[in-house]
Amino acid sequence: MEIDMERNNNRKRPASTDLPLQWSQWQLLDSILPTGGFAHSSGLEAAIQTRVITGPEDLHTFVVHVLENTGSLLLPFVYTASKSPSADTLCKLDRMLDAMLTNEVGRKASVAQGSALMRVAASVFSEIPLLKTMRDNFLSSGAVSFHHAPIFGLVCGLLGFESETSQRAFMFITLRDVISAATRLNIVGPLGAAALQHQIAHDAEAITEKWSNRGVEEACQTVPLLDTVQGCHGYLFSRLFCS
């Protein structure tokens, strides 16, 4: 009994000053901040209705090859913001990023979804005035068009991620999202997308691994259909979906 007590007295315990923190990174990756990623597909359901995809099991291959251009192309920011998290980083990775995405449908969600989050961020984290600071000057100054994943890893740098932590995080959103939008699409049910989730959670940190602390020399596209797929979501008769 005493040798129990002891080993648990001797255990690593966290700081009392990283708890807070720790709450607000788990709030970040909560489904329910109001963040817009919900409002978007990755061009779900352009595939669908191109019959790119026609049931589950082209969605499983979708949902990879999103995350593989997702690894490619977008983890170089998130983690170069991340690590710097500085309004000059974030003015050159997002002017970057802007030139980078020739696809005028993902170029409009990668801005929403920054904009929502660069907002939300700003209101909810006021234990970090640095973010209300740069959101209010880059609206003042036009600068930046708030592009998401360098939004992303520029919070993420301030609420103290990881770099690791952090694109592993963006994977994770990513996934999610796309899973979600396949299941308000009648695609997959309920059930079944949290089996597919689960599946593919192998898949989406084999590439987090692949594409994980690259600088944005790297970037690039992995799977160009995808890009083009998308990019058609505009001239669907009828959509669900902003993207």
Given for the second form:
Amino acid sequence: MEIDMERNNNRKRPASTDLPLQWSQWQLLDSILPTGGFAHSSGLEAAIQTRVITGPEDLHTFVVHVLENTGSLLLPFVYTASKSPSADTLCKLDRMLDAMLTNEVGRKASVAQGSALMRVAASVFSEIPLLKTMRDNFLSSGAVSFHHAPIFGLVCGLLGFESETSQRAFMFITLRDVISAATRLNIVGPLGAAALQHQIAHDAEAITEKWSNRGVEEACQTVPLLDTVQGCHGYLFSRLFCS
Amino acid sequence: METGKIVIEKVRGKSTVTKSFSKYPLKFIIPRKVGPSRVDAVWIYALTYGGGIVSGDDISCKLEIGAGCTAVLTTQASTKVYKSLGSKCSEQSLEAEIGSNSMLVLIPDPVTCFSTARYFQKQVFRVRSDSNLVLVDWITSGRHESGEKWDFTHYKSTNNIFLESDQPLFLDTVLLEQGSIVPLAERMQDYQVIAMVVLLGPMLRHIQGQVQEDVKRMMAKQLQGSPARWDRQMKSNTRRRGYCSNSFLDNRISLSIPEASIGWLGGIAGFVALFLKNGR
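Having seen the form predicted alone, could you give me the form predicted together with the partner chain?
What follows is the whole complex; the chain from before opens it.
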């Protein structure tokens, strides 16, 4: 009896190598990490000013649309980069995504966030010197734009996260950033935002499952209007966000 | 085996069709006099027997445009995609090679997918640094007079442009599929048409510039005045769609077509800006 109980206890505890990884995971998803994601509203600001969003139900719908389009367009890049976190793969993915992000506002936002993430990851996760080496090489060659989704996948892959976790994490930070933008744009209060984020989590998981583990040749836009709304951002007179 | 192939070369200083082949269900009509005679351009009309694409049809077409030539490829009427039988998908693909200092103007009528239709379209363009391309790719919500609004099952359209064979310049795939998480009609809101227009190449610089100016002006007008202020106390269920359905704009073009409050959007300026910036 006692031996059985001990065995059960041992089975419940995660392997000791996984635990430091969880700390890194949580740090990567924490909004306090200085990756500049908060300068971008994923087209939310433009959607409000162009009156695409006029009420709280619109906000809920908009956020789900953002997640769907992110899943269909960007998850394949996160997946591929996390499965094969090498400089070669990253260059190919970066070039391809650069040609796919045809809306200039979205393209610039992706580059800004990717560059910041690469810089932070190279300094913070010093146990992986490859991050710093890659970054230095990319900067000197100028061949890489540092798009966000592939860099995110690369960092996750090098840190040792499973690709499913990496993809879910990318969707999580997308949700996190839009909700945060909604709060700062005063569409919803902090408590309301937190409740909304929790409500949407169910759809977010379904969307993640639907678009996970696909090759980049399958990447596509499923909510074309979103791409168009985000593109408006450059024409706004007064703006809080970069995109 | 292709369903159709056309080769255009300069013969005695004029763009000329030197090879034209098509087989069922595709047919090419190449009328001799379309534009004014001082304009050197070949006009090609692509038709399908029966006026539409039937479930399971697979149409592939190759287009080679030699140096210094101009070709226009269009349709006689909108491309109707009939309902899918047994979940079969209809496919159309086009591969075009646009030579140096040439121009391809691809301006078909829009695609209209009937209820339950499944359709996939892929267009690949290989260009040189001084090639020119006008590409219009658009789709309507369906037979909306019959109440079919975004009622088809699956529509996927891919447009890829490669520079010097292998450098990806523009890769765009739109997938509109009935889905349970985000219903298609909801994603398209009140729009009945969605279009994408690409203007590429040195010969089109003046049009690119004009388009950007026009869009800037239209956007400034639309966004003038106080930006929509958000009132958290406001629990409005009536959606003010007047703005959106007629003149939704961004760095792409939007024009209102008076007949049925259709708004159509074309994606240009982002792409154009890319080109102007890189000086290609």
